[in-house]
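Form predicted alone, single chain, as structure tokens, below.
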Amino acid sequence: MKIEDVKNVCVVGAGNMGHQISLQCALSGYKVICTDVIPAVLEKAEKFVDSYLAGRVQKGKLTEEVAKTTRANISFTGDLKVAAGNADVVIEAVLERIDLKRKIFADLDKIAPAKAILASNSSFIVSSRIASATNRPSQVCNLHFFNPALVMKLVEVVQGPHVSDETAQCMMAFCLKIDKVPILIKKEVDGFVLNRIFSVISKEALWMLEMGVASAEDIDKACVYGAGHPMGPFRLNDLTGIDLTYDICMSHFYESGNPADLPSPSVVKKYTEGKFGQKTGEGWYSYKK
């Protein structure tokens, strides 16, 4: 697949990441179909798109013509066959569950054209664990966007040992086409690049919190006003989801058996209380107002 051949994009999963990736692609001129098995999620995603475009026009960030063209570029459906049947690139953005992803990729392999690239937005499940569910492993890769996908420029393109150079280069070019800054990761490693670096900061921040060195708010302030981060590790964790942090830690522990990979006591406490961050109204901070 060459970048010139990419015209149609399918995004599987219409949640926060999925619908923003879809909209970013539509803004860049691609025809996009976003799909999800939950009608309420699709409805919410479509409302977000309409609200976002109207808001950007009102603020003078988009012209009426661009907003109208973008809206015409994106559609929503609960039918995977309709969504992926004519796709050149499919981006999966569902829950971080390996069994679910493998099932979806196996289905996509039967539905999407043989030339199509199948990419996963997973932040920690490497594509080599998914590719064997298809008959096109050289066209299966990680394409990791960051939250919020409409704002964050970085996209990690992960070229595992099974991924062809043509696929990797096509995805690098695709990211540039949708106004992102891609980096090519040449080996599959836990956390890829940025999350691997940031996990060290997060672990240290959690240790300081649990040892009573400083509050979550003050640790965040140190990172923002001292290190120049846009937000501290606890505020960021609320944005990405404490439940995701818990799931990632447990996944690493099941693979390694190393107790050091277990989630910290404070993360376990938040997880068992159902305080996942912004999505539940409370995490390290309260968002109920």
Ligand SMILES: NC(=O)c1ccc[n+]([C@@H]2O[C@H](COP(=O)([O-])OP(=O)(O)OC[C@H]3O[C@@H](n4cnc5c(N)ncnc54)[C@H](O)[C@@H]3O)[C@@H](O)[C@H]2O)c1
The other form holds:
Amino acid sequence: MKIEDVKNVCVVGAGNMGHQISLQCALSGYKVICTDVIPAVLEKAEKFVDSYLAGRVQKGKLTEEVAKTTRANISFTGDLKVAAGNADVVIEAVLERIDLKRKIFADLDKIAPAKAILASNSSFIVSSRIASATNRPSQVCNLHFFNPALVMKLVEVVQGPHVSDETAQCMMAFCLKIDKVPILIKKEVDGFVLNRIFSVISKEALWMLEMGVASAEDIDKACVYGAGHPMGPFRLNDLTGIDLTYDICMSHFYESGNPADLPSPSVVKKYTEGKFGQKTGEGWYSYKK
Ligand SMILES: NC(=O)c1ccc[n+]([C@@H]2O[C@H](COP(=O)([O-])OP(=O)(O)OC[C@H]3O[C@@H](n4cnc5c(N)ncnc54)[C@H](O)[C@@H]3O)[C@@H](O)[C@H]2O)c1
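Having looked at the form predicted alone, could you now put up the form predicted together with the named molecule?
Every chain and every other molecule in the complex is listed next, the one we just looked at coming first.
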């Protein structure tokens, strides 16, 4: 696939990441169809798009015309066949579970045109583990956006050994087209570049919290006021989702069998209490007011 041939984008999963990735692509002129298995999630995503565009127009950041074109560029459906049937690029953003991702990629391989690139927004799962579920491994790669996807500029393009140069270059060019700053990661490593760095910070932060060294608020303050981070690891975790952290740790544990990979006790507690962060109104902080 060459960048000039990319016109239609499909985003699978309309959750935290998927709806914003869809909107970012639509804002840049691509025709986007976003799909999810939960109708309420699709409704919420559609409402977000409407209110986001209206808000940008009101603030003078977008013209009415651009907002109208963007709105016309994006549609939502519960039907994967409709969403991916004519796609040039598919971006998968479903839950961080390898079996689910492999099943979706196997389905996409049957549904999407043979030339289409199938990319995963997974935070940790390298695409070679998903590509083998398809008959087009050279067109399957990681395309890792950051949260919130409309705001964060970085996208990691991961060229595993099975990924063709053409696919990697097309994805790098695609990121530039959608106004992002791509980096090319030339080796598959779990977590890619930035999450590897952040996982060290998060692990230390959790350890200090659990040892009673300092509160979550104070650890966050240390990172914000001492290291210049825009937010600390606990506030960030509330944004990205404590459920996602739990899933990632559990998949590492299932693969390694190493108890050190299990989620830390305080993460397990929040997870069992359903306190996933902003999305549930409470995580390390409360968002109920
Ligand atoms: N949350 C973050 O900060 C973040 C950042 C970068 C990457 N990611 C990655 O993006 C992916 C999605 O994360 P998220 O936070 O958006 O999760 P989320 O839970 O907010 O959304 C996932 C969505 O996938 C949908 N889904 C499940 N099965 C599906 C199927 N068969 N077909 C279509 N949709 C299906 C769910 O209904 C849900 O709406 C994960 O792989 C995660 O690792 C997340």
